[in-house]
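As structure tokens, one chain now follows by itself in the form predicted alone.
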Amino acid sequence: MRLESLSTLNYRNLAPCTLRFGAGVTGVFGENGAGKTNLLEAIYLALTGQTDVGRLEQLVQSGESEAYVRADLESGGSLSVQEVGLGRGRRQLKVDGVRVRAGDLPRGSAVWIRPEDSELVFGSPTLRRAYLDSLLSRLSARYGQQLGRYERTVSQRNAALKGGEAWAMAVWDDALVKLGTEIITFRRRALTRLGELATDANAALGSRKTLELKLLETTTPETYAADLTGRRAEELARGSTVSGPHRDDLVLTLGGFSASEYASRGEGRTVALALRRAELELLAERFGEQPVLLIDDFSAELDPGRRAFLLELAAGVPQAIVTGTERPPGAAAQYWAQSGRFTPLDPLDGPLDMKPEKKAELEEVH
């Protein structure tokens, strides 16, 4: 899998541009606020069709009504063009000019590592569920489809509960148990391999504590129907469904203790990195080729050991795009970021702060 080029128009603070990317590591560096994270976000959106923003209009440049990103992608020896059009409350995806859904895009195309990943450890169960569901939806198109049906069923069942429609529960319960059981079963199966890879990655990062991944479930396939019936009064009082995979948690333990409660910030960052490396390896196993690796702010909150691990990870995949406030070492190509613009540099050039005449020349161009 290789990203050949990315084009953007009216996306966040990025100036209209087309950037080309080769094999190996591409470094993108510049001051905070220069657009580096927005660039990686645009790449991830173009490759996967996914974004975690609350409203799509947040991605559209101020004063504009629409935005556009395009990725020219090489996969399995063939070339394709993936386009994403964004407007108020809508997103349109195309592959080679034909409209598609997000699930139709290459599901193993990219992995994005960012400083905010620590929230997978210290944040809410909602974040960990979202991480797990996003990964499993990419591993299995059916999982994504069944998850969508399940979430719609929960929403409709909750509406009936809020309306006090106890008589309608039998209909919703049957659908919920069928869909939820499939989701629980797939999560359990996938977590076996994901846990193995994450445990190995955590050890490779130098942690002396064993990392384990477990599901904290609110019900089981065997007791699902009985649990719904047994908690009917509580659900009617709350107006919401209290049992099922939408309430489960991905529990991370270090040395047998909850990472969210007992891990230090450094240990949490290590666990988050382990999860992302496991994601990278699991997608590569599933689809037979390495995803494009995106690394945002490679030095953020990292000690020298973790930083070296991250750079070695980037160097070990066919293509990685790495951002930072300083030049990522070992990059085959470099872009300097300033005010949403990206200038290609000769990799042999020294740091800009060592060459004031070069920096002044580039600033004059911008």
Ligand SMILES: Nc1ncnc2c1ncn2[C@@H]1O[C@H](COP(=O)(O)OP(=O)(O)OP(=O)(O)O)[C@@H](O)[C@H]1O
Contents of the next structure:
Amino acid sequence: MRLESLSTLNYRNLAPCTLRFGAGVTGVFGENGAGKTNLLEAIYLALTGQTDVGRLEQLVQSGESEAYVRADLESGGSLSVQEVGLGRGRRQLKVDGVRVRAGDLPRGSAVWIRPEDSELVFGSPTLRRAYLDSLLSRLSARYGQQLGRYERTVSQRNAALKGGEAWAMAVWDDALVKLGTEIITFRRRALTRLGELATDANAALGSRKTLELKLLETTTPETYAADLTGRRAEELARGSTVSGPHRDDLVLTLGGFSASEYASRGEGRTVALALRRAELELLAERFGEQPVLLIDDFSAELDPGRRAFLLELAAGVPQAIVTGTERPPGAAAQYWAQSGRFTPLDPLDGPLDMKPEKKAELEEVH
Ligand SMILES: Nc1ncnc2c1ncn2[C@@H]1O[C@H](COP(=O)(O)OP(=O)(O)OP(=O)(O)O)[C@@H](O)[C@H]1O
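Form predicted alone already given; the form predicted in complex with the named molecule follows:
To see the whole picture, the full complex is given below, headed by that same chain.
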């Protein structure tokens, strides 16, 4: 998968633009607030149809009512166009002019590494579960469908529990056990490979402590039905379903201890990077094609080992887009970001701050 160009209109602070991207590493650098993260977010949205913002309106430029993002892609020798239209609480996706659902977009197209990924380690189980579910939904469309059904069943069952409808539980329990069993089984299987890749990546990052990924399960396929009936009184009292994959945690252990509880900030950052490299490798294995790698703010990474790891990762994939407040070294092409605009630069130019006349010239263009 290769991103040939990205066009945006009314997307956050980005000025209307069409940016072209070649193979290798493209560096995007500029001051804080210039729009670098917004650009990567727009690319990720156009490639995957996914965003994790709470309200879609946040993505629309203030003062406007609609936004638009378009990616021109090349994959296996053929070209395609993916478009995302955003309005009030509404997202419309098209591939080559035909409306599709998010699940119909290519599922292994991009991986996005961000400074806030450390939250995967130190944040709540909900965040880790969301990471795992989002990755597994990309590996398997069926996983995504069954997870959606399971989540709807849990909320309907919770409504019945709150209403004290004990008589209706047998029906809900059957559906929950069937869907939950499929989810648990798939998670266990996928975690074996994800764990191996993450362990290797963590070692490649120079960590002397072994990283292991485990599921902390509130139930098992064998005991799920009995767990539900056994805790019926408690569930009716609480009005919620207390066991099942919606309550399970992805536990990350470092040297045998829970990373969430015991890892240092730096160790946690290393674990988060290891998870992202594992995601990249797993998607490439599954789809036989390397995703576009997006690295947000490599310059926020002050540790020299982790910074080198990020840049090596970018250099090792067919296409990577790397942002920073300084120029990413080794980039084949460069954009200078300022106030939501992106100006292509000659990669052989020196740093802008050493060339005031060049900077003045570019500001003039803006
Ligand atoms: N919906 C929106 N409409 C207009 N501007 C927005 C919108 N959402 C965010 N912005 C603006 O976009 C800017 C942030 O851009 P972004 O996060 O991409 O910067 P950045 O270059 O990544 O900065 P940093 O180096 O600090 O991470 C902010 O100034 C913010 O106010």
